[in-house]
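Presented below, as structure tokens, is a lone chain in the form predicted on its own.
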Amino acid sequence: MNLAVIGSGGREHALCYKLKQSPKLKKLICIPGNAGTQKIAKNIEEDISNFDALYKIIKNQNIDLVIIGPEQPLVDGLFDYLNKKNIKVFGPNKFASQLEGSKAFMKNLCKKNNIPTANFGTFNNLKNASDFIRKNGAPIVVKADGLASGKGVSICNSTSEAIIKAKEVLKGKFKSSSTVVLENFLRGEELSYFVIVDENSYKFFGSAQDHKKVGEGDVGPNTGGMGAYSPTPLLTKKLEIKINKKIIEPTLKAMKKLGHPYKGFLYAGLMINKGEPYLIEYNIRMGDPECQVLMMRLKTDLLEIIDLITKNKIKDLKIEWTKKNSITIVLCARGYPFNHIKNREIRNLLKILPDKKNQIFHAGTYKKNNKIYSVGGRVLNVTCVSKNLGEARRNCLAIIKKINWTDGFYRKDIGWRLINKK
């Protein structure tokens, strides 16, 4: 099969890495890709918001299947656009993409279908939002309704801070919307739970724990993700049954009832409190950086999985995983998640040889004159697999030390809660 992967981040590099291993693969292109995908796929530079231009590339390259990596083109309706032109696409349609594209849509779906989540309110004016904040008190969570690249969520420890953050959202700080969603703060441990879905059934697609805060010990502002590990021991068989029965299955049933059956990756961000799961958010694609650790643990042919999803035949496939632990540490450009430095050379990458246990997935990079430069805030994902998490992290840190990129920074404590327990 001829495949096109849409996107340029660490998630897309990890997907390309896994797809490349399939005996069914004939050709792999990545639009626009990065310096990492360039080694294993043909990069084609194009603005992924320009659907007409994407279609021309897909036709010219004789692509059989398109895999959309990031959330923005899915929310904007790329699936629907290509589907109308009889292009086979992996991912949800525009309506179903509201599960991530609109937090208000997701929360209202939870309310109507008794899916456990935090008490919430959705507001378009500051007075009503302020009344809700004062009534519920702090801590309280303030969210922009639309997409905000992982930066639209603030956990506020005072009502005054929450009112300021709500005002910022209502004044249009995030271009995606000027609606604010306010939620009661949930205590517990976070869990990333993945399923892969066709119109008839779904399959478990791994668990992970992400680290959103920029600073060690989980302090500072939220980011797109500073690192992750998989699997998480938080997920027991008993808890998994609860997640599926109380959250995943009612969601998929509700989407079918609305006339838009969900298809593709579905990622539930959960809070586990006293053995009970609560839905924090849905993502309509693989997580980033969770995708990186999951692709290192997946044993089953990813292309076969995705092909069966497009044919609604996933039910009979057994998806297998290595029992080993995987961890990824994100190497970021100085200044991230705010104004970060760009266009800085990363000199030592070519000296490090990846293998089945150790990979460097590129995110914000490009290649020019045989040199690799940074362009994004999250630049590289150093990802290792080992028999235990502590060893995997030590291996990641050793590779980062070899890269020795003085313009970058990273968290040394990814997986700290689990590793420190042992």
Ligand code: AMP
Contents of the next structure:
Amino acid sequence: MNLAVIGSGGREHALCYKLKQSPKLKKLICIPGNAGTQKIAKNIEEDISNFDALYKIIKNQNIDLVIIGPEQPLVDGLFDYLNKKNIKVFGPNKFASQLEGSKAFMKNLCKKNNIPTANFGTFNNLKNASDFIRKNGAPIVVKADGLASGKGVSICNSTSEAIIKAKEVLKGKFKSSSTVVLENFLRGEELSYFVIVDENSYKFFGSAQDHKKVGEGDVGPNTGGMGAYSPTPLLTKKLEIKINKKIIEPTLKAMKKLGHPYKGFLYAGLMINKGEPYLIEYNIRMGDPECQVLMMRLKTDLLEIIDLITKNKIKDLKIEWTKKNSITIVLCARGYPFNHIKNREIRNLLKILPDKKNQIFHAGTYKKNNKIYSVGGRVLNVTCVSKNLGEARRNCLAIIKKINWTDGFYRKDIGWRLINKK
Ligand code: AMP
Ligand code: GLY
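The form predicted in complex with the ligand is what I want next, because the block you gave corresponds to the form predicted on its own; please supply it.
To see the whole picture, the full complex is given below, headed by that same chain.
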């Protein structure tokens, strides 16, 4: 099969890495990709919001199946656009993508179907939003309704701060929507829970915990994710059953009832409190960096899985995972998650040889004159798998030392919840 992966992050490099192992794969292209995907796929530079241009590439390259990595093209309807042109695509359609693209849509769906989530209100004017904030008190969570690259959520410890943040959203700080969603603050431990879904059934597709805050000890501003690990003992069999029965199944049923059965990866961001799951958010894609650790643990052929999903035949496939522990540490450019430095050479990278247990998944990198440069905020994902999580982390840290990139920084404490216990 000839495949095209859309995107340029660590998630897409990890997907390409796993797809490349499939005996069914003939050709792999990545649009636009990064310096990492370039080693295993053919990168084709294109603006992924230009659907006509993407279609031309897909036709010219004789692509049989397109896998869309990031949320923005899904929310903008790339599935629907390509599907209309008879191109086979893996991912949800535009309507179903509202599960991530509109927090108001997701929260209303939860309310209608009794899916456990924080109490909330959605508002288009400051007076009503302020009344809700005063009535509910702090801490309170203020969210932009639409996509905001992980920057649209503020956890406010005072009502006055919440009113300021709500005002910013209502005034259009985030281009995707000026509706504000206000939520009660949930306490507990976060879990990233994944399923892969076709029109007839769904399968567990791994779990992980990530570290969203930029600083060690989980402090400072939120980021796209500074590191992740999998598996996690937080997910017990009992909890998994609860998540499926109370959250995943009612959601899939509701989407079907709305006339848009969900298809693709579905990522539930959950808060676990006293053994009970609460939905914080849905993402309509794999997590980044969670995908990196999961692709190191997946034993089943990913292309086979995705091919069966597009045919609505996933039901009979057993998806297998190694029990070993995987961890990824994200190497970021200085300044991230704010204005970060760009176009800095990363030396030594080409000297480090990956193997089945140790991979460096690229994110914001490019290659020029046989040298690798940084361009994004999150630049590399050093990812290791081992019987022991502590050892996996030590191996990651040893690789990062070899890279020795003074323009970057990373957290040394990824996985602290588990590693410090040992
Ligand atoms: P979201 O983009 O909705 O996932 O929010 C980003 C992060 O903000 C989550 O991963 C949580 O850490 C935090 N968060 C969002 N909503 C809540 C909530 N209602 N209670 C507590 N923390 C939250
Ligand atoms: N790791 C968080 C995300 O992918 O949204």
